[in-house]
Structures are given as C-alpha cells and as structure tokens.
Ligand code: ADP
Amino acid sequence: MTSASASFVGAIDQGTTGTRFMVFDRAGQPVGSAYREHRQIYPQPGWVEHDAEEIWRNALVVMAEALSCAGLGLGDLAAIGITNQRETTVLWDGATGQPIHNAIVWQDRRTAARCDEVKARGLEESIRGKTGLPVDAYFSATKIEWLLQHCRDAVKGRRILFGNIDTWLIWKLTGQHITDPTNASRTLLFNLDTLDWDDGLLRLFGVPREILPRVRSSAEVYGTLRPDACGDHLDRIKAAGRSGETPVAGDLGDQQAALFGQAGFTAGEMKNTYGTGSFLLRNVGAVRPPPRAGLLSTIAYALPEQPVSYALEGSIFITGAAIQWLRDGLGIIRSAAETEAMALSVPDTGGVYFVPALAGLGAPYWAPYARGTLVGLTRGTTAAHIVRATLEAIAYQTRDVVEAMLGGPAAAGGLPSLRVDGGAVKNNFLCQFQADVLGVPVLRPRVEETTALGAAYAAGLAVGFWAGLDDIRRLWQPERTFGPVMSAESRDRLYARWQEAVQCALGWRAEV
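In the form predicted alone, present the structure of this sequence as a single chain.
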C-alpha cells in the first residue's frame, strides 16, 4: 500500500524520439513534466539504433527536472510506472550493466531477409498462431538473434541479459530483470495461450531462455528505487523523500499504456495514438481473438489475479516521424507546430498524396519493401500542399486500419467514436480531417499524454493509490469533440485516390 504522505504518482514515458517524465495527482491531472530527445543513429539505410545508456541518462535528467518543476521530491511519489517504445531491443552484460551494442529500434529493417527465410520455410502461420504476430523485422526475436550472432566476442563468457526498453529501465532502477505481458507479447517469442516464453520459438531464433526477463503482471511492485541508481542527477530532490523506498510498480508497452490511460477497459473500445507511428488498439476482452488479416493480436493489459485482457492492434510505422522528416530531411518546416497553419493555408492538397512508407508499411499491408511515395506533383505544388498531404496521410492510414478491424467503414456503425491521443492531436486540422475521413466523432481527452497517464495508473493501482478500474474510468474527460462535416461522397472519393497512391508505394521495391 502507498504511503499516506505520498500524493502523486510518476511515470517514465520512454519513446522512440525522446524520454518524458510526468507527475500526476489523484485526479489524473499532470502537475509536472520534462522531456529530452535522444539521438537517432542510422548506421546503414534501413537500420535504426539508439544508445541505451543515453536513454538511461535522459530518464534520470527528466525525472529530476519534472520533480523540481513541480516542487516535489521522490518522497511525494507513491510509485513510478514505466511505459516504453516496444520491440526495441537491448542486450547488456548483467555483471557490468553495459550494453553490448546499441539498441536496435523497432523501425529497423536489417533482419527483413531473415524474416523472409522463416516465411519461406512455411512457419509463419504456426508462429502467428502462437504469438498473434506476423513474422516481421519489426519484432524483437530476429533483432536478438542478430545481436547474438554479430556480437559473439562481446557475448562470450558473460551473463547476457535481454530486454526491451521497459526491462532495461526497470533493471537500471531496481536491479530486477522483469517485463510484463504487453511487452513480452511484442517479441515474437511469447505464447499468447500459455502466457510464457515459447520453447519452440526460442530454438528457432537461437535465444537462450536464461537471457529473458521474468514476466510479471502490468500493475504490481517490481522493486524499489536503488539508493545508488540515480547517481548525482537527483541529489537536489533526494532530501525531500525516501529515495531508496520508492516503488517501481507498473509496466505497459506504450500503446497499451495509452489504451489504459484512455480508460479503454471495456471490450469494443478503441483508441489511436499519434506518435512517431500511429497505433490503433481495440480492447476485445478476455478471449483471445482469432487471427485477422493485416492486424496483430496482442495483450492489452494483465492485472494481478484477473484474466488477461486481449486487444487487436494496427501498427502504422510512420506518421509523426513523417513530420519530423519534413523538418529534418527536407527542411520545409521548422517545427511541427507550423503544420496546422500551413495545411489550412491551402484549400486542399492540389491532388498530391504522400504515402509515408519510409520504413515499409505496417498494418494492414505488412509490406517491408514499400517505400515512401509522393504522387500528383505539378509545378503548382508548394510546401503547404506537401505538408497538408502528410497530415492527411496520417488520417488515411488510420482509416485503413479501422476498416480492417471493423470489416468495413467506421461510418457504417461499427465504431461510435474514436479516442485519440499523442503529441500530434494538438493539431486541430489533423483531428478534424480524421473525423471527416472516418465519418465518426473524434474525441480528444483533457490529458493528451495518455501513454504516461496509463503507466501512472498502472503504478497507482499496484500500490493502492487508486482503488480500481472504476476509479480510473471516472477520471476520463474529453477536452474537445471533432464531429465529421465532410460529405460521404467527398470522403469516399478522397479515400479511393489514397488507395491508388498506396499501390504506387507497394510497387516500389528497394534494397534494405
């Protein structure tokens, strides 16, 4: 149970482009936040890496900054929850704590050929039957295999540990080697029926069981903050509280955390998170869903002494990252905040469509060799048209996945509304166009950072800060509702042209 003097819960939200720490009160409202980006490392085309030590250092810095900003110390926190970019793979030396290689990021495509080999052996259906996942370089198994094979000298004679970023941070904070089912279910090594690592898949990918973390529920105490974990970073706030006793107590993969933060506890509820990629999750309850073309079966959350809740997921690889590319790659914007005004400065895209397959296409296509494609360019095309086409592409990709989940258009009645979150939902143009292209209301919550909020909720449940799911459900409130205003005829015409543009991207094969 939580200390009576602790009035807040903290959450580390470790994402693809940066790390955030947020502090929430009992009403689920943020009282402190800090964020820091980390480097994106591209050793070769199609390869993406992160420095796990840099991520760890940044986590400490933002913890200190957020608590200092709020005028709080560690003693004011009932618990710290973790949420993380999923699939990103770290191997480290269990004795020294040093990574043996940069983390291989979920976007990385270096093992696509290995996945092709597995599929050529006719193993994909059996693997999907166990894991709910297609065989794709997106997931952790082939990343682990690659690291073990290419870092043999660094591995030899050492006690090597594997983790996605959640496990890495929990280990650094507490010394415990732990993950939860939402993250384990993204490795391509976890059996959704037995809720354990699958020995057959471990043999297939050459992964020793002893390097894998223990799988615990999504909302329990994993350990307490080690007194020496934070070094000098938190010296100025340690005096305010019991730093060695702070529980680390909740763990959810980022997209499941967003569903949790959106109070998506009832079967049928759906959310979309707009981050580096976009991820739609639909809670389907305690019965594992049958495989559905183009979608993933995954675990929504696992609470102690309760049946696991499953979800259908559509993973869109590049959405917010496309905006980052406009800024860093093309230089046509200086910040994401400019995109709304630029999009509204033109009445439409002038016939331009952008398919942002910069790391292949995820759901519902699963086309690793698709490449980004701009079509419909003329001499009249301006930067504003391209920016608008990029924002519209985010909404079109969402419709692709919604229709795969529902078996038809949302406007036909299968989805009463869509809850949205993530950094991009600050963009009113995007939210309105999303409502228009789906034909259903889009609900933006008062707390947009629902990924961090979900991790805080899980940690708070673990220590009794909140009594149960009903307490959390009552806290959810919409900040704004965007109702569709576009005619059905216009909506379907624009979407049909989008589908033609996707076919152009699918037809472009490039080396990885």
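Please give the other form, namely the form predicted in complex with adenosine-5'-diphosphate (ADP), since only the form predicted alone has been shown so far.
Next comes a single chain, given without company.
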C-alpha cells in the first residue's frame, strides 16, 4: 500500500465532453489539473457514441499532465478516485481488453422504441418499484441489450464484460471488474431494496449476470494500479514521488460525486449543478424514499459497513444550454460571461418569460413534446430582457424541481439552503435570483470542481487520508452566500406567472 505520508489524493472526472484529472491536498484544495476532450460520434440522428479506448488513453494523458504540472509523481497520491458520466455503456472482451463496439452514451435514443414496447406491456410501474427509475433509453439496460443483439459475432465464445465508464476505467487501471451502487442504480437493472442486480430485470433485458461487475461500496480499495496498465504515459511520473502501489479507491457517478463534494451527507441537504442542464440531488437518508412524481430515486453513496444513503434526483435538460442558444442560435450575446451585466442593465424582464423547453421539458414535467416558448413580448422588449428572462428561467426551473422534492415551497421551511456548483454559477445575477425565487440562501463553495472533489473525498476516506465524513464536512467553505432579498409577495407573483408560461410551452403540442 502507498506510504501513509502521501500528501495528496487524485480524481479522474470522466465526463460526457472530456476527461479531467485533479489532484487535491489534505485541505481539499486543488493543486493540479489537466483536461482533454474526446470525440463525439454521431452515426445516425439520435445516436451518440464514444470510443472507450480514446477515453482510457485520455485518462492516462491527463493523469500524467496534472501530476507533472504539480511537480508530483504517482507515489505522492494516497489514492485515486473515479467519477464518471453515468449510464454510458461499454462492453468489452475480458481476455483482450478490446471494446466490442463504441460506448453507447446516455444521450443516445436508439433504444427508445424498445422502451415503448416494455411500457406497452404494462411493466413500467413494477420496474420503477424495483429501480426507482422510469423505463427510458437514457439508462443502461436497453443499451446493453442492443449491443448484445447487434454484436452477436463479436460476443460469441468470448468472456464479455459490461461496465459504465467507472467500471471500464477501474478494470483498465486495476484488472478488477467493479462498480459502486451510485452507478449501478442508473442501469435499470439494480434493485434499490436488495442492493443487488435484479434477476427479473436481467431476464427481461436478456443480460447474463456473469457480464456484470461486482457491486462494492463507493469508498473502498478496489485494487492497485497495475504496473503494466499505463504504458508509456505514466513512465515519467512513476519515477517521481515515493515508491509504492497506488490504490484505486473511490467510485461515484458524477451527480452523486458533486453532492459528496458539497459535503451533502445529512438527510435534507440538496445541491444543484448548473451546466448544460441542471441536476438537483437531495440526500434523503438511509430509508428509500417513496416515489415522487417527476423525480428519480437513486443512491447518493454507499460507505463500507454502513446503510446506503438514498437521494431524490431531478434533471432539467436545458439551462446553461439556453445561454449557448442565445449565443449560437439567436446571436444576441457573444459570450456566456456577458449575460450577467446584460441582465443587470434592466430592472426586470419587462414581463417577458422564456421557457427553454428546447429539448422538451425534463423534471418535474417529463414532457418530451413541449417546445421553447417566449411570452410577454412587446415593442419595448430588448435583447437584455430576453437574456434576463433566460437566466431567470434557470432559477424558476430549479424551483419547480425543489417544490416537487419538498412537496411545497422551500421558503416554507423544508430547505434551509441550496448548495450550487457547475459552470453557470459564476453568474452572480443567477445565484442572487435563485436565492430570491426560492426564498432561501444559495451557497457557492470555494472549490468549484465539486465532482472531482467528491471522488477524491471517497478515495481519501477509503485509505484513511481523511478520517470520516465530519473531517470532510469541516473542509467545505462557502466562497459566497447569496441571501434572498425579494419580498415574498414579489416572489410569489413572478413564480405564478412563470407557471403560466410553462403551461403555454406544455400546451403547444401534444406530439411531434
């Protein structure tokens, strides 16, 4: 095992667009980081694939880069944690290590018709009862089924292994075939009560149990870096630092890692990550929550020898992406960064509401045929009003999900504060408006990279680098707190109008 005196922990943050490696010190502060994008492969409309080998190579390259930038070697790492884009599915040959096909990405819709068929057989409620999830192409089960059916020749006579990207990377790094419950709970094959793969679902989707990884906790040593795993990439850094083996020791799906990195360890705590879309997760503690309309039930994290913590999750499809659309689709801004000043250049939206249902509406509506709707325009409407309405919409959509989670307004006392992260929280106007529209403080942490940090925390806990959750909780520091200043009357009036605007977006079409 690595020297107990190693002073840093590393995390691979394998996302949809690219792969990052970050190194953190004992105070949870980043000391090194490197990032590489990978190719997005679109073989047909609605299909999205990644090359799993490219992702693996990138993971090695960014590890080497981040460590050498920080002047460190592998031996300086007490452990490495992994966090990943969830649901994305890889099948590979366990003997050669070669993927049998490109990875099918979570966004890929090729199995939508298969999901409709399962729903038409009336199976959705029993599947939701087992997994906490609706039947949707988003999750891994139908992607595995598709790969097994369409790659019959490649599969025949081979020891095929399945993994999400966490499992793929852990296997490449250590030779162990392992996942954790946060990733398993996104496959549509994992039973949230038994905390095991569900035989009935394996039968339904034609998935043999032997291709599935073992499910271990989110924070334990899965194996050590194989000396031959890393090829030339790590030769440079292997020599540096202390000698010894590096444990791979933490595994969390990206949204759960962000909750962990925000120290959301207590039931009731909630975080929202504002990226292309937004993901709200609320820790609901050790008892599985009853299903709530419009939300997913999932696992927040699983620590060894402890009951798992469950979470409710709400995914909003388009938030930061609406800002991108203002830039690339409408051309009324040049960069996301200028939206803050533009929004503040007007006192309000002048009655304009924008419902950015550019890809339907996700949580809590799940209305695939809703479309983007701009209402309340007058001759006095300017680009600044539309920009402001777009930022406000990000905050209103968050309130929609928060209310679905709490069963009522946050200001009624169900939520003391909201922790926020992701690329769009640089926008102070957005954070302030979010606090106003929720009626509770919004807390922005000092370390923005909460996803990588969460994976590092899990790995560090596994090897005793941090003693326990309290140790980590103490490391969380706000960079800025946004307190609500809007009157309750204004908040309610604005939000009621937003809800009317949503009805316009929902009412536009009932089908394509």
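Definition used throughout: the rigid core is the maximal C-alpha set that superposes within 1.5 Å between two forms. Positions refer to the first chain, counted from 1. Please read all numbers here as calculations on a predicted model, not as lab measurements.
- Core-superposed comparison between these two forms: the CA of residue 353 exceeds or equals a 2 Å shift.
- After superposing the rigid core, the Cα of residue 485 is displaced by 2 Å or more between these two forms.
- Once the cores line up, the CA of residue 441 ends up 2 angstroms or more apart between these two forms.
- For residue 498, the displacement of the CA atom between these two forms, after superposition on the rigid core, amounts to 5.9 Å.
- For residue 394, the Cα deviation between these two forms after core superposition amounts to 3.9 Å.
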